[in-house]
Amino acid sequence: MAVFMDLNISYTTNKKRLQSVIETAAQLGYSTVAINYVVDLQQKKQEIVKPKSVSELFKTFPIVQGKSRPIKVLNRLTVVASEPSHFRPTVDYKAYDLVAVFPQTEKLFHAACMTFDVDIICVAVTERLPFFFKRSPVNGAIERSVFFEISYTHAIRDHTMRRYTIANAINLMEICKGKNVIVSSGAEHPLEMRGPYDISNLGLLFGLSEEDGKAAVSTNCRAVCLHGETRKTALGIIHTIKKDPALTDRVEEDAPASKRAKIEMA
C-alpha cells in the first residue's frame, strides 16, 4: 500500500491553526508532512533560525486515516535565492529535516541543478517564469537526486494563478519528463488541504502521467526524505535485508561441484 506524504505545510506562529492542518492531513492518508518554514534572504531581518520541535505540537499526533501508525512530521527549509549570496549552507541548516531552495533568476536555477546542497528545487507557481528550463541542468539535477516542488495551493486560491501553475508545470514536464516531481500543497489552512488521490488526478493537468502522478505523492517524496538524511550526515543510507538461509542452500546446491568444494573448505 502507497505511502503518501505532503512536504509543504506552511508553518505559522498560530499553533491551533497549524494543528488543525496536520490532523486534516492524517484524516486524509498522509503519512508523513513537512512544516515548511520560508526565509527570503533579500528582505530585511530576515534570518534561518532553528526550527521548533515538533514534540511541542502535539502530546500525541494523531492517527492516519488507515494506518495504525501516528503520523510523522519533519521540518523544512526554504531559501527564497535572488542572488548567489543568499543561499551558503551554515550549521543552521542541518537542524532541518529537508532543505529547499526558490531560485528566482536563471543562472541561479542552474546553480540549484548542479551545485547547490539541497533536496527541493520550487518552482514558480504565482507568475510566469522569467526564463526557460533547459535540458542540461534538469537532467543534472535529476542525476544527482534532486527533486522539483509544484505547490497547489495558490491554483486554489486564483484562477490567474492556475493558469500560472499549470503552465509552468507543463513548461517544466517538457524538459523532465514527469522524472524527479513532487507535488505539495503548501497550505496554509486545513481546507485548502486536497487528498492524495485527488492530487494524483490534478498531476494530469500538469502534464504528469498517472503513474508519474501518483509517485510525485508518495515514491518521490520518499526519496526525497532518504536524500535529505544522506544529505544531513554526509553519509549514505543504507537499507539491510535479512538473509534467507533455505534460498542460500538451494543456491549452492545448484552451484558446479568444483565451487561448492571451495565453499566447505572455506
Given for the second form:
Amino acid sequence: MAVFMDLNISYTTNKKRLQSVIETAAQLGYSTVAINYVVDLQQKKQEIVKPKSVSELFKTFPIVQGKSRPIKVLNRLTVVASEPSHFRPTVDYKAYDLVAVFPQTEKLFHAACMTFDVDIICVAVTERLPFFFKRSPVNGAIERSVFFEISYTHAIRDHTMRRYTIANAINLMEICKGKNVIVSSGAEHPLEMRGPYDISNLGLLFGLSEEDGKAAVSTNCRAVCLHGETRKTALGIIHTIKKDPALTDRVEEDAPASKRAKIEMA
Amino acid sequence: MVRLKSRYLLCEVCVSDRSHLLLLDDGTVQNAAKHALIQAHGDYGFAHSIFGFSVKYLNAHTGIVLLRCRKSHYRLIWSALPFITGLKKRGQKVPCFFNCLHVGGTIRTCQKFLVRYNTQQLHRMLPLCHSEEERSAIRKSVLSCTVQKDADADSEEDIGEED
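Here we have the form predicted on its own; I need the corresponding form predicted in complex with its partner chain.
Once more the chain from above appears, this time first in line as the rest of the complex follows.
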C-alpha cells in the first residue's frame, strides 16, 4: 500500500476549520499533510512569519484511515515571486519543512528551475499561463529533482478555473511527460478535499498516465519531503539537533559503547 | 456469448452534517453525477458513458452509493466524480463530496469489500466511545444482527446508526 500525501492545505487563522480539514484528510487516508503559508512580497507589509508549531494544533493527532499511525503534519512556505529579489533564502525559510516558489515571469521560472534552492514549483491554475514552459528549464528541474505542483481545488470550485487548470496542466505534461509532478489540494474547507484514489484518477484529465497519476499523490510527494529534509540537514547525511541538557550525561556514556561494539564486529 | 462487462464504483458520500444524508435518493445522486459528467467531459463524453450508467444501491444511513457503468468508459465517469460539490434536492443544496472506496467488477466483490470496510470503521470508532456501556450496547446491536443468515446488509446499517 502506498502512502498518500497532500502537500498543500491552505493556512487559515481559523483554528477549528484547519483542524477539521486535517481530520478529513486523515479520514480520507492521507498519511502526511503540509500546511501552506503563502507570502506575496508584491503586496506591502508582507513578512515571512514563523510557522505555528504543529503540536499546538492537536492534542492527539487523528488516526489515518486504514493505518494505525497518527497523521503527520508539516509546514510549507510558498513564495510568490514576481521579481528576482523576492526569493532570498534567509533564516526564516529554515523554520519550514518545505519551501515552494510560485514564479510569475519566464525569467523567474527559469531561475526557479535551475538555481533556486526549493522543493516545489507551483504552476498557475487560476489564469492563463503568463509564459510557455521551455524544455531546458523543465529538464533542469527534473534533474535537480524539483517537483511541479498542480492544485485542484480551484478546478472544483469554478468551471472557468477548471479550464485553466486542465489547459495549464496539459501544457506542462507535454514538456515533462508526466515526470516530477505532484497533485495537491490547496483546500480551505473540509468539503474541498478529495480521496487519494479519486485524485490519481483525476490525473487522467491532466494528461497523466495511470502510473504517473498514482505517483503524483504518493511516491513523488515522498521524494519532495525527503528533498525538504536534505535542505535542513547537510545533504541529508548529517542531522544536527539541539542537545537536551538533561540527557547529556547519558548520551556521552552511550557513545563510546557503540564505538566499541563496532570495533569488535570488525 | 461474451457477457457485457461493467464496473461498479463504490463511493462514500461525505457531508459535514450527517443528518443531511437522509435526504439522499437515487435520482439526486444520478442527476448530480450526470451534471458533473457534462461539465467535465462535455456532450461527447456524456454520450459515451451514459449508456449503462445507473445507481445500483444507496444507503441513506451510511451514505454508501454503488454506481454501475460500462467497463469501457468507467474512468470517464470516475474522473468526473471529484467535481460534484453538492446534491440538489427540492431546491435545497446539500454540500458534499464523493470519495471512491473501491472499484469492482461485480456487485458481489463490492459487497464483500463493504463488509470488510465497515468492520474496519467499527474498529476505528470503538475507541472513541465515551463509556463502557455505550461500547457494549454497540457490540450487542451488531451481534444481534449477524445472528441471522444473510444479514450483512443489516449489520452495515447498524454501524452507521450508532456512529
